[in-house]
Every structure is written in structure tokens, then in C-alpha cells.
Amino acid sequence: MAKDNKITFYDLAISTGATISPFVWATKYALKHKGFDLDVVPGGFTGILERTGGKTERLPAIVDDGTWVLDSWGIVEYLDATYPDRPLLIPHESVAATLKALDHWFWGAAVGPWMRCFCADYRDLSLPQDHEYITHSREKMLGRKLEEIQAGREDRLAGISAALEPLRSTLAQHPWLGGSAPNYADYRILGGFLFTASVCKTPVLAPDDPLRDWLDRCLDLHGGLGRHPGLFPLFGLEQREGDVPLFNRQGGLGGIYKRNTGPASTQAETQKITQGMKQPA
């Protein structure tokens, strides 16, 4: 069990001090959830495997009194497992289920492509010794050199607004991604966002968009937690002539979320789906 309430908690950050990796942030937040205080351990992309003794190449990692546990979904798991009398971050198995769909579904849309729109910012603002493993390892997975990826980015960023539009149409019928609290589902698509908040020298959200609302809840969780001065700001993305719009100003889709309550609820749009149309004689 956690001594003096602290879990030892492996960062991962750039030049500026800002957790670099959602899945880090995500785990960051999970620990806040169950109520641990933090001793980090401080550190970039390079010397992983040394800073933790041979366990791990790869971050999230934290130890419990001894424990250590790896991945963020293995680390997700095991709070729970390990201490359930503390607020539950996934409080069913549905779920981890809906939001690994939610989750697939999210770095194709948006985290993948901001990532391309910034990868040569991202080796840039990486720490010194950390240039040369993100420049190869990203070219190698990216297929093209970085600054090549990234060019052009202004022509991408309204697409990549527009295609959130199934998370908007969410949190305007729900205050969290969770219901009515917080929980895992939250912390983890909220670490796509403060990801590219790490990386993203030009915004990359409308200063009104519907989202701001909730992200700005999730960055006032837990003190504060998202509030880390090395971050970009998200908002700011202006509508050029010729974008697509960057978000849908008339809100929802579709009759999705509509409710029939009887005719008087559905009588107006009847209405216009059926003007002109030839009635039965």
C-alpha cells in the first residue's frame, strides 16, 4: 500500500517542463483521481531504461511502495484493483470498452493528425539530448522527414476541428465524458489535448469552440493539474475563407439525441422534411 500516501511517478517532459506524452498525462491525472500525492521522477525520452533500473523502456511507469506497475491501462487497472475504496476510474468494464472505441477513434481524428501538424515543433522543444532519438524514431515511424510532415499545417487544422464534432455532440448532453464526475474516460482523452498543448505553437481550436468549457474544467481538476505554465494555448484558430467551419454552430446530429415526446416535438421538423411533398388523395 501507498506509504505516506505517495506513489512514485515517472515523467516524461520537454525543455519547458511540460509532461510530453497523453499516456503519461492520463496516468498523472489517474493518480490525482485516487487521491496520491506524487514523487516524481523527473526525465525525458533518453535514459529511460537507467532511471528506472532495467524495468522499463517505455513511460507511464510508477511504484507503489515497492510495486511497480507499467502502461497506462495496466497502471488504471491496478488502482483500481488495488485500492477500490478510493473514487473508481473506471467504474464498470462497458467502460473501458466504450472508451478504448472512444479512444481509437480519437487519435485518428485528432491526435494523429496534430501530431503531424507539429512533430518537427516537437523535436525542437524536446530536451537537447533528446533531438537526435525523436528526430530518427518519428522519421522512421512517419516515413518522411519531419520537416516535410509538418509544412502545410495551416490548410489541415480546420479539417482536424471539424472531425470532433462527435466529442462536442457528447459533452453538450453530458457535463463529463464520465457522466455526471470525472473519471478515466475524461483523463484519457484529455491527454490527446494536453499533448498537443505541449507541441502546439499555433492553436488549433476556435476561441468559442463548445469544447472550451469542459477542457478548462479538466485543466482546473485536481489543483490545477492541467494548468503547467510550458503549455501552448489550444484556442485562438481563426476561420479562414475557403476552411471548412471548424466546428458546427447548430450543435448536435442529426435526431441522434432528439427526444420524441409525442407529435408536438417532431410536428416542425415533419414539416420541413415533407414541404412540397404530394399528399395521399
The other form holds:
Protein chains: 2
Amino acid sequence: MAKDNKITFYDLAISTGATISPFVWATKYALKHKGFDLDVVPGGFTGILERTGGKTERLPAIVDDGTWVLDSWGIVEYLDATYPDRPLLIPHESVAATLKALDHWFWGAAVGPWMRCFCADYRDLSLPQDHEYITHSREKMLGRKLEEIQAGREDRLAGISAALEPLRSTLAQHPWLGGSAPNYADYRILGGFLFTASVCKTPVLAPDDPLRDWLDRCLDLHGGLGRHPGLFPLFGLEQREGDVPLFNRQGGLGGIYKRNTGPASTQAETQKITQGMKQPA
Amino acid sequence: MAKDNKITFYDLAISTGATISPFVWATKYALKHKGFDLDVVPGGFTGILERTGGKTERLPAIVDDGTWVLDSWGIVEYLDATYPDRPLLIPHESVAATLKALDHWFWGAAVGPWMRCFCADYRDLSLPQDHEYITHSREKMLGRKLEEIQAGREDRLAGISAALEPLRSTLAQHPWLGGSAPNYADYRILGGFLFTASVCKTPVLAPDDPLRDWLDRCLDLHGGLGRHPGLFPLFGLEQREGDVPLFNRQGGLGGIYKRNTGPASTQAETQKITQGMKQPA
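Any chance you could show the form predicted in complex with another copy of the chain after that form predicted alone?
So here's everything in the complex, that chain up top.
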């Protein structure tokens, strides 16, 4: 299998040359994680069915020495099952389960809202032959004109950034979602950020966002796979007065992740919450 | 270690006898998962420092043959490191990372909001000697009278239930967050539901919520550990007109988890989103 260590990868790109779909981005990282070289078949949204000889209407899709594999999760499962001696993408089935839940949250909290912030730009950046398809299909999905959906995004970006605390608090404790090394958990979530970077004509995260360290390390992986010149900067959003804080500057100081190491670690909080009580707890 | 297979467990309970803290609940399951018997030291919030001989102000805390271990994550790490031949709670470090992110989301989406829906009931259900501490500390944390915070909960319960789709979609694909068998990912999230069941004088989830199957299986684990007679029913919330749907009845039919198995699996969606286009995509 994988003759000359090459796997055929059907890309889904826009006019900048950058990959666009979060799932196609995640798949690209997954193939590199397994150590494969990519034989890239370029293209956009129009004509996927023709390009793949009738095999699929949607990407990602790969061909491994004649074997077609579809669907981002289908591809991950295939790669780990077929090449178990190469670095695992999903090292335990529990990672798949918790990651799917996390990804579902991330889609609703960030990827979907960002998509609505940049949907007209997205169409304008797509390949000329894809303009009509993107406009038509996204307006059917989202129910309004792309320009209307995108309008007012500057009032929504702070809230989306603020919603990402679950990732910030975790990545303050672990170098990667994979633990001490990246795996598909990182790539899957990264895919949503890379989709956004493909289209975000204005930045979506604060310059000093704690996620920047993890994101920079992700972009550097596999020979700088995420350092595509067509991507827009994610970092540079300014904190506006009246908006929610772009991220929690007290992150890690309290909340459910503070470790109890004995009375000295909790005294300050205890004093704060019991101040004024008649008798000690 | 663990003489006679017993570990000392400092409980944190209310007047019904039910454990109250999500973290103490999760720890109880963790100890049972590792196959230990519990030597339970009963008690509530008041006097933890005295009860533990000055070792800690917060629970969970365990003592394993003289070794004190604090903090829910600290205990999990200790148990897996000390007893690696017993069933692992965290089978890979990536499970810890993705679970912490998921737990952070779950706390903000459900446990915190439910706590605010039942905070006065919570105080009333606590041990008599804890009433003042609960009232005082929670009002300091939450900034208002418990009765004011709790008021109007019937208008908030539908939204909290609706927010749990990331768990529903995952548990439609995997029997447990642990994959094919439960692990600490299940217990950690379960802890939030059991906290809620300890105090929810009105139900918080629809009778036919898809989460019911997983929750019922969780409660049955380890000899019915979650079948405590002091718990209130989680299921029984009625769909009110005008509220958001309590759960997505189309769950699994679309969205990011539908598998692409070829053109036949995507045709209906393609037709829907391209209907009216001049030329096919």
C-alpha cells in the first residue's frame, strides 16, 4: 500500500491557494502525521464528482494505492487501522469520543459563528467557478443574503473569542490536546482555525491570546504545513470598550482547574467567600 | 498499599445522604473503577479542616494506607500511577486534555447554570450546620441572594438542556465517553449530572432525552452507585410552547457527524442546497 509512500489527496482550495474546509485541513495534517507524502489533486467546490470519477460529492477524499477512502473520520480510522505502526492519530477510542463532543462544541461556539462573520468574503475569495455555488448553497443553508449575514461582525468577534476558554484552560495545562505530542485532537480543532485563517479579512483573536502559542506550534508542524502564504492573520483583534474581554486574563488563577494542594492553596478563596460569617466553616 | 483493598474516602453530603460535589461524585466512581472498597468518612461542608486533621479545606480527599491525596485530578493521577495494573481511569494523556476542555465547556453550559437554578434548594437540602456557610459563600460567589438567583429557573431550563447536543451527538456514536467501556471521562461529566440530581427539585431533562440511556447505564455501574435514594429525578421536564426544543430531534441526521459514504449519502443535501442554481456544482 501507499506506493512510494504517497497518498492521493483531493484538495479543496480557494483562489489564494489555501485549503478551505476545516475537515480537509484536518485530513491534510492527519496524512502528514502518519508520515505520508501527498499527491495533491487541486480544485475547488465545483466538479468534485467529475474530478473523483463519480466517487464522491464531498471532500476530503483520499486514494491509497487504488483504495478510495471518504469522510474525515473515515480517513482517520482507515489510516490508524491500516498503518498501526505509524504514529497513531487516535491513540485510544476515548479520544475519539471526547474529541467528537469537543468538536461539536467548537463548531457551535466558533467555527459556525466565524463562518457567518466571513461568508461573503469567503465567496469572494473562492475560485471564480465556485462563486455561484458558494453563494447559492450558503444562502440556502443560512437563510439570508451572505452580505446580510456577514454584516455587523465587528460586534460579534469579541464574544466568539471569549467563548474559547475551554481550549485556553486546557492548553495552559497540556502542550497539546494530544498531551505531550500532537494527535488528531489538535488537527481537528486546528482545522477550524485554519478555515477561519483562510477567509478572515479582519483578525479574530487578540494579539496576546494565550492560544497563540499552541496555534503557532501547530502551524509549524510537518514542515510548516500551516504557514500557507494565502492565510490571513488570526491575531490582531483589538479589545473594544464595552465588549466582553477577548480572553480571561485571570485564566488559571481560579475555577475548576485550580489544584488543591492543601489549606495554603485555598485559604485566600476561603477568606473571600466566608468574610463576614459569624463562625468559621 | 490499600490495606484490605480499602481506601478512606471523605464524603461531602447533604441531608438526604446524597453526595453533593460533582468532583466528589467523580472521585467516588474513580475509586470504584479501580476496584477499591471505600471506608467512607461522612460529613458536609462545615469542619472539613478539622475532620481531615488540618490536611485540607476542600474535598475530595482520600487516604490510601496513610498516604493523603487531594484534588479530584490529583487523585485520578495518583490512582493510575500507583495502580497501573487495575483498569485505567485515563488511558492516554490525550484523554485528560480533551476531557478537561470538555469539562470546562460542560461547567459553563450546564453545571454552573443548573447550580444557579437550584442554589436556594441546595442550601435548604444541605446539613443544618452547613446552611450558613452555603448561603454566605454562594452569595459571595454569585453576587446576589440565593432566592433571587434561583428565581425564574423555569425559563432557563430549556436552554440548558438544549446546550447539551455535543454530549448527545457523541453518545449516539459511542456507548461511553470512554469508548466501548466507561472511564474517567464518563465519571467526570456524570459528576455534574449527579450534583444536579442531588438538588433538582424539578426535573431538568425531557423524559425522552437521548442522554437518558447513557445516564441510566452510568447510574447502574459499580453496583448501582448512582442509584442513591436521596437523588431527585433528572428526567421529566416538559417542552413548553415558545421554548427552544429541549433536544434536537433531528440529531444524527445532519451536521458535522453525518458520514460521507459516497454520492448516495449526500445527494439529498446537495439537491436542497443547489436547488434553483443555473448550472450544477
